[in-house]
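In C-alpha cells, the next block holds one chain alone, the form predicted on its own.
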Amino acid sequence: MALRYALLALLEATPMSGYELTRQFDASAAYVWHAHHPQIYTELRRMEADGLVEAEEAPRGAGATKRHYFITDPGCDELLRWVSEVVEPARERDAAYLKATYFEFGSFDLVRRHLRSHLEHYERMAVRWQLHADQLERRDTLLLRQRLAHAPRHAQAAIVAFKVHVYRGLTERAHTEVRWARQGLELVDRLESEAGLPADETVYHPTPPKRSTT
C-alpha cells in the first residue's frame, strides 16, 4: 500500500496526468520505493475508485485526450492519516545477506563475484543518493519547487530538510554496505590462504544427513 501514499504525496504538489506522474515518480519516490509503471496506473484506478483522487479529461494532440489526476479532500485526509501512523520497522528480509550467511557452499571466486557486485551496486547508489540530496538541498527539482510554491512559508524549510535527511541517510547506508563488501573481500583472501583450496573449488559441499538403517 505504500505506493498509494507516494502517489498521493506527488499529486499534492501538483495535478498530473498518468504519464507525468510516472516520470515524477521515477525522479523522486522511486529512489526509496521501486514500482513498475503498470503498477502505478493500476493503483491510480484503485485510488480513483476509493475517492482519493479525481480525474478530468484534457485534450492531447489532434482529437485525443488524457486524464489529469487531482488529489481530493479524502485523499489529503488519508495522506495525513498515513503519516500519523507510527509503525515498527519491517522484519529483515535481505536476500543478499541471507545468501552471504551460507557462502561456504560456493567457491572463494564465486564469493568474490557476489561481493564485488554488492560493492559496485552500492557505490553507484551512494553517488546517486548523494547527488539527489544535494539537488534537494538547492531546491533544484521541479516537483519540490511546485510543492514549495503553494506551501505556507513556515513549512518550507521542513519540506526541504526532511527530504534531504532521507537521502543523506540512504547515502550513509550505502557507504556502510560498501565497507561491508570490502571487508568481505579481505575476509575471503584470508580464508582462501588458510584453507589452501583452489579459488574455483567449492569450500563445502552440502550433504544429506545419514539415516538410521534400523
Given for the second form:
Number of protein chains: 2
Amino acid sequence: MALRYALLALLEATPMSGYELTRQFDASAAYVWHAHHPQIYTELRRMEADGLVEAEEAPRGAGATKRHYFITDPGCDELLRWVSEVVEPARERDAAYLKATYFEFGSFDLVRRHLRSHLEHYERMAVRWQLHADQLERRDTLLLRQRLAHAPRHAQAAIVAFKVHVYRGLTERAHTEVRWARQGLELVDRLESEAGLPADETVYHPTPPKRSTT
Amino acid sequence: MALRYALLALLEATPMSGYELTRQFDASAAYVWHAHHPQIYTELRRMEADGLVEAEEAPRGAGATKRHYFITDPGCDELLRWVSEVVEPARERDAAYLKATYFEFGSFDLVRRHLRSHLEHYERMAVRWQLHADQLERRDTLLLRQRLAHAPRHAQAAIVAFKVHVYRGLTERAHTEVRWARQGLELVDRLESEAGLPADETVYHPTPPKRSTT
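Now the other one: the form predicted together with another copy of the chain, given that the block above is the form predicted on its own.
Let's see the whole complex now, leading with the same chain.
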C-alpha cells in the first residue's frame, strides 16, 4: 500500500501523465520505496477506480492525446489519513544480515565477496542519497519547485526540511552499512589467519546428524 | 524464501520438534528475519515435501509421540548453495521513511508522535540486539552450544564471530535510527517556532489542483 501514498504525494505536487509519474517517482520516492513501472501503472488504475485520482485527456502533438492524472478531494483525504496513522516500525527482515549470520557455511573468500558487494552498494547509495538531500536543500528539483509553488508560505520550510531530514538519515544509514562491511572484512582477515584454512575452503561443511532410529 | 534458510540453519544445530523450532527461532533468527509461527509450520511442511528435512516420531510422555525434524543431505546442500549466492542488496523499501518524507501533511505534534514511536522502538531493539551479541560472544545460548558441540575446532571461532558481527551491526543500525529520530525532534521544535503554527494544526493541507477543463 505504501506505493499508493507515494503516488498520491507525487500527484499532489502537480498533475502528471502516467509516464511523467514513473519518471518523477524514479527521481524521488523510489530512493525510499523501490517499485517497478508496471506496479506503478497497476496502482494508478486502482487509485482511479477508488476515486483518489481522476484522469483528463490532454492534447499531445498532432491529433494524439495523453491522459493526465489529478489528485481528487478523497485522494487528499487519503493522504492526510495515511500520515495521521502512527504505526509501530516494521520488524526486521534483512536477507543479507540473515545470510551473514551463517557465513561459516562459505569460504573466507566467499565471505569477502559478500561483504565487498554490500560495501560497494552502500557506497553508491550514500552518494546518491547525499546528492538528493543537497538538491532538496537547495530547492533544486522540478517536483519540489512545483510543490512549493502552490504551498502556503508558512509551510514551505517544513516541506523542504522534512524531505532533507529523510535523505540525510538514509545517507547516515548507508555510512553505517559501509562501516559494518569494512569491520567484517577485517574480521575475515583475522579469522583466516587464526584458522589456517585455505581462502577458498568452506569453513564449516554441515552434515546431517546421526539418527537414533530405535 | 529466507525463512526456509533460517529454519535449515537452526536444524543444522540440532534436530527439533516444530514447537522447539518456533521457540529457538524466536530467540535467534527472528531478530534478523521476523516471521509468525504459522508461517514456520507451513514452511516446515514444504521443506519436508522437498526432502530438505525428515521427521521422526519420538516418545513424548505417557504413550504420546512428537515429531522431531532432522536436516538431510539435500538440506545441507541447500544451505551451502544459499550462502554461496552473492546477491545485490535489496533496494530500499522503508514505509516509515516514506511517510517521514511527507510529514508536512500532519501537525507538528503528530510528527513528534511518529518520531517518538521510532525512537522508542529502536532504543528497545538496540538493547535487545546488544544483549544477544553479548550472549553469543560468551557462547551462552543453548543453540550456539549445540552447534559448536559438533563443529570442528578450526571453525568454532568463525561460527561465533560471524553471529556476533551481525548483532553488533544491528545494534549500530538501531543507534543510527535513534540519532535520526532525535535530530527529527529537534527539527520539529525549530520549524514550529519559525512557522508560528499551533502544535496540533496540519502544517500543509493538500487540495486538488484547479482543473483546466476546456
